[in-house]
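Listed next as structure tokens is one chain, alone, in the form predicted on its own.
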Amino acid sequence: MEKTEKRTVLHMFDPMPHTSPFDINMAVDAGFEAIFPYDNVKLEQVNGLVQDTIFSRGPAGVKRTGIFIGGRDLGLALNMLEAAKNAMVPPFEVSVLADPSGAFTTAAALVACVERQLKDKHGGELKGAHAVVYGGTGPVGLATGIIASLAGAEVTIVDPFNIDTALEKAKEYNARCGSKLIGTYASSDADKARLIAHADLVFCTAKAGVQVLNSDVLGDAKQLKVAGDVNAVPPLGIEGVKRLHNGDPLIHAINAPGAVGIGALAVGDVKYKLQNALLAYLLTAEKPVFLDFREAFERARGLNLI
């Protein structure tokens, strides 16, 4: 009888009460045959979890099985993919992506087309460059700043309301990452106007649907080169930045001439090709392999994003 390849399986272990239907159908358009979500999903069950899907399939179905950690917490997540990764048994691993909230590859998404932007119409790199990260404590902040200061920019992460809020979590992923983020807030235009003035780069990671800077906020930039919001829903986060922007000039910052925007759906277009990839990566590595933003980002960073 002739012997019939195993069918590709995804489980997808979430902390939330809810797998996000996002990613269930990124799963699926990146080729995964069965995919089965787990909410509520606690850091201790991970261990039970992991080797229950690996000693089920054999050394060859585990070549055809891949695991994605989700929720909304980026310190969570990246507690359960090293709780994955411990669970292994060689020859019975499986290969672990971490996207949590889509956090990872949306930073990834972001910070690279920033970076190719800035390369193109400034030629410059994020080393050294001044970066202020709007929404920064937010999950998709928080990786887009860990990302960029890893890349070597200097790194400001701004929440709306708490200064303690974001020293706090400043202190704790450089701690965890080995990133050099500063924290500060901004709850007026003043605040936000004062932490543009010496910005090379802005990145827009607040809430959908809330408006983080306006022309009169944008006026005051006068080194501003990139400005890249992922905000889809009215009113946009960056005023003058529309969704399709991908290095389009930033007409409201009047002092900072050949400054470009971009916007959430051309950030989203490389999010999408590379959280496919990612997934798809996870049934052809030769080796299992343990994806989070460090993986995102390099990705990122060789995807066509013209």
Ligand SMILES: NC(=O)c1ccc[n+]([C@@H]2O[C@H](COP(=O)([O-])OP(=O)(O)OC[C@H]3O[C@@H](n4cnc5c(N)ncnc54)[C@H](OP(=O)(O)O)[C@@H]3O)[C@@H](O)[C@H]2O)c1
Contents of the next structure:
Amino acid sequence: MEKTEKRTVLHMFDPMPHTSPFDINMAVDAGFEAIFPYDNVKLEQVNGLVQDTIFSRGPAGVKRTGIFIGGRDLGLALNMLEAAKNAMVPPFEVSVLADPSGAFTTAAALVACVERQLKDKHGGELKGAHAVVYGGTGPVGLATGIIASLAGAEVTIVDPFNIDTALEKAKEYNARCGSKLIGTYASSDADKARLIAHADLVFCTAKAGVQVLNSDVLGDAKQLKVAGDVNAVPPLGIEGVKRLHNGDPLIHAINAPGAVGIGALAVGDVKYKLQNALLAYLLTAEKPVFLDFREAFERARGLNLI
Ligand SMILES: NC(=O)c1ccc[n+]([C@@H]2O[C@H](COP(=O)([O-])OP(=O)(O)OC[C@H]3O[C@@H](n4cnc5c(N)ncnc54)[C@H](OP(=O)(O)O)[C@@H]3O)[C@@H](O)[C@H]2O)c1
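Please could you give me the other form, the form predicted together with the named molecule, since above is the form predicted on its own?
So here's everything in the complex, that chain up top.
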């Protein structure tokens, strides 16, 4: 009798009360045939779950098995990824992707889109550019700041309410990832304007449905070149930047000629392709791979972003 190929399986470990339906849909679209969410997973349970995953399917089966790590906490997801890697027993190893809150793929897509517009419209590069991340202490904002900083930008992450939160997060992730984030806060339009005045790049990664930068604040931008927003829920994050904008003029930045904007659906399109490609790669990589924001950004840079 002809032997059939084993079905593809994705185990999704999530420290939150439920696994994100967004990520489950993404796993289906990436071609996984059987998908199993595990909720409320604790860091110390990862070792056991991984070893239960790897030993039952034989060498051919592990190649058709992947693990996804979700949640909303970047540090915890990175710890879980590390714990998963350490739990492997070669040759029983499977590939693992961490993308908590979609933050790694969203941030990678956002920074890659901004980098592309910076190059195309201004002949610039991330290295040495002054970047401000509004909403910079949330998952997407932190990942955005880390990726841009590691690419050479001088990045300030902005908390909307609390300087201590911004300083603590910057310190924690700089120590962990080798970035050079600066933390600050901006609760008023005057605070936001003070920061935008010296920004070449703006990343808007605040919570959904909040307008962070209005036309008055944008009027204070003097050297702004590219602004990217990931909020797809009205009101959008940056006044005048529409969801499908992709290098369109930033009409309210009247003192920053040539500044352009990128909207949430333009970023979302790249994020979708990126997450799809990374999930599919779990099954096609020659050797087991352990993927986080680093691989996500490298891939995003290589995608056709037009
Ligand atoms: N386009 C895409 O493909 C895509 C994919 C995924 C996510 N997203 C979007 O990305 C954004 C960030 O996601 P997330 O999960 O990181 O969001 P989040 O955790 O809900 O919020 C991000 C940050 O926004 C801050 N914030 C809250 N109220 C604010 C205000 N009034 N002004 C400025 N900042 C404020 C939060 O501060 P506190 O923690 O103090 O509240 C937090 O630091 C969301 O808009 C989400 O919908 C887009």
